[in-house]
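Next comes just one chain, in structure tokens: the form predicted on its own.
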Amino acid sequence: MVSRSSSKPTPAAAGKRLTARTADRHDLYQRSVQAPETDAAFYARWFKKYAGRELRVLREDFCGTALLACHHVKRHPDNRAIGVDLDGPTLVWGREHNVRPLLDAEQQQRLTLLQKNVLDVQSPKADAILALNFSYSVFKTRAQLAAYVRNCHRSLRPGGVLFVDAWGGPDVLRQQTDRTRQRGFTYLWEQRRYDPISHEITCAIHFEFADGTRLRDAFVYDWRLWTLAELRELFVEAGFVDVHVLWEGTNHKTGGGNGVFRRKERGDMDEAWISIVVGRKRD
């Protein structure tokens, strides 16, 4: 999982040294791996782009902390975000953490968040919805991605957009542990296990400190490597038109990402890449 974040500690970090004992899990992981205010403004324009209009309700599934959705509430006062996510200890750390530092009163009556199965979620109608950090593979079986995604059609408004992001390339197949320096630990991303023929795959997120201490196994994902092919031909035959796939280019001096995405047919020959499945319901 490539390390992107541009979020700041929350009040509760700030200041203090950290150490396995002393660090939180989920504010770690935000400052590692999410870039709020980055990923609200690009959803938002790419919405626009695509729909003729504003994106007005978002919807976040697997929203964990709900830090994207917060972010897109404070955007614009007409602006209302639905986070939906099974684990409610999660959710209630993201009510704390993330809700009441971000929103005032107003804008926490525009944010509301479900602890329910993102299957089994089909109201309020939302202008778009996001599945991202590849929480969608989870889902190992086609029914059980193919029943997503016609669910994701008949939650949105006509006109309205499913994004889901995607990764592969040789390199996300090997047994290997990528480090990324952060301010006051390390984070680790590693891959774990891959078994080429069901396409699972086990990774996990560790975190180093400066005192010697590792918060191990933080978080670890049993998932299913799905294909951009696979992804585009659920999105076809759940009802969405316009299926494409949004490629991010490649950073030359780094050899990573760069972090603009571009509408492509073809994609390149990357040891590792990310992209975004993108479908449009009719109006």
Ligand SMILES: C[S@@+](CC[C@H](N)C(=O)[O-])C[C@H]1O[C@@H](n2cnc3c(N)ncnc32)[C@H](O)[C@@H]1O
Second form
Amino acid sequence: MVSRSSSKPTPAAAGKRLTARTADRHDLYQRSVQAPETDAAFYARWFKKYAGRELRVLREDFCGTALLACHHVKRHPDNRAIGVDLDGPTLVWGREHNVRPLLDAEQQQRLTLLQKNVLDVQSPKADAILALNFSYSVFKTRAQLAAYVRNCHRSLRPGGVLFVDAWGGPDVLRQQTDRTRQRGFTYLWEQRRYDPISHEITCAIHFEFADGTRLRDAFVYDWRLWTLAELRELFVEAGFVDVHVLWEGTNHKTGGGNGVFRRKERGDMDEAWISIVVGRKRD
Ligand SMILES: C[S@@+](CC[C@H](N)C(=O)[O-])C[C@H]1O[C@@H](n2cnc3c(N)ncnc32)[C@H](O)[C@@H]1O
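Right, the form predicted on its own is done; let's see the coordinates for the form predicted in complex with the ligand.
All chains and molecules follow, beginning with the one already shown.
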């Protein structure tokens, strides 16, 4: 058994002042863009609504540091998670900074991390598959994305559910950088380039610190921006049923999202939106 104390705390977790030299990019990413406890509860709730049973086996595709997978395992003694990511060092970081500190030995037995291409994993079969933070956008042709969605269909148990998030709106097509203040640093999301012909989009994450230092290009994404219409069609072609979109409501004070998702057939003309495409495998 690996003891909890064997894991090295990140500089931020240790309460040290962050600078570009001391900060850890995975830690900053998790603090800026992830809400794993909330997300684990959110997907468990929607899964139960769709499947009429509890979400027990979760596959987190493109899992990165597997933080969400860890929180799913923690939620219930019968929960299991499979995290899949191509990148070995990212998975190693996740084991050291998430799996070991968050999960005891028994819980660790219920988590499997696979360093594999998501196209090559079909088992163990899952109740739900999540592909979050738009990671499937690495697939730049319809044939590649179709192969991915088909592979998810094959990997689910009967009645299983695939959830992928999506983003769009006119704001997303603009060259711009959004800044968000976090505790001890600033998170920057840069929309660097968008090509209207191929729909390819390059985005990057940077971090800035109080001492004026910067971590530039901490993460760079070379993606294709997929539309909800394309995603829905690919789900249907792969054999999913009850394919639909969960659309986020608007916070009328800020004009941004309010965190409340509802099944909708028509969206709003928001400047920027995030939504979730859902499909169920037949029982
Ligand atoms: C944007 S990160 C997403 C991390 C996490 N899912 C989240 O929601 O924040 C994308 C991850 O996808 C992984 N990745 C890219 N292509 C992949 C593939 N074909 N199969 C498995 N993992 C892949 C990368 O290594 C990276 O860790």
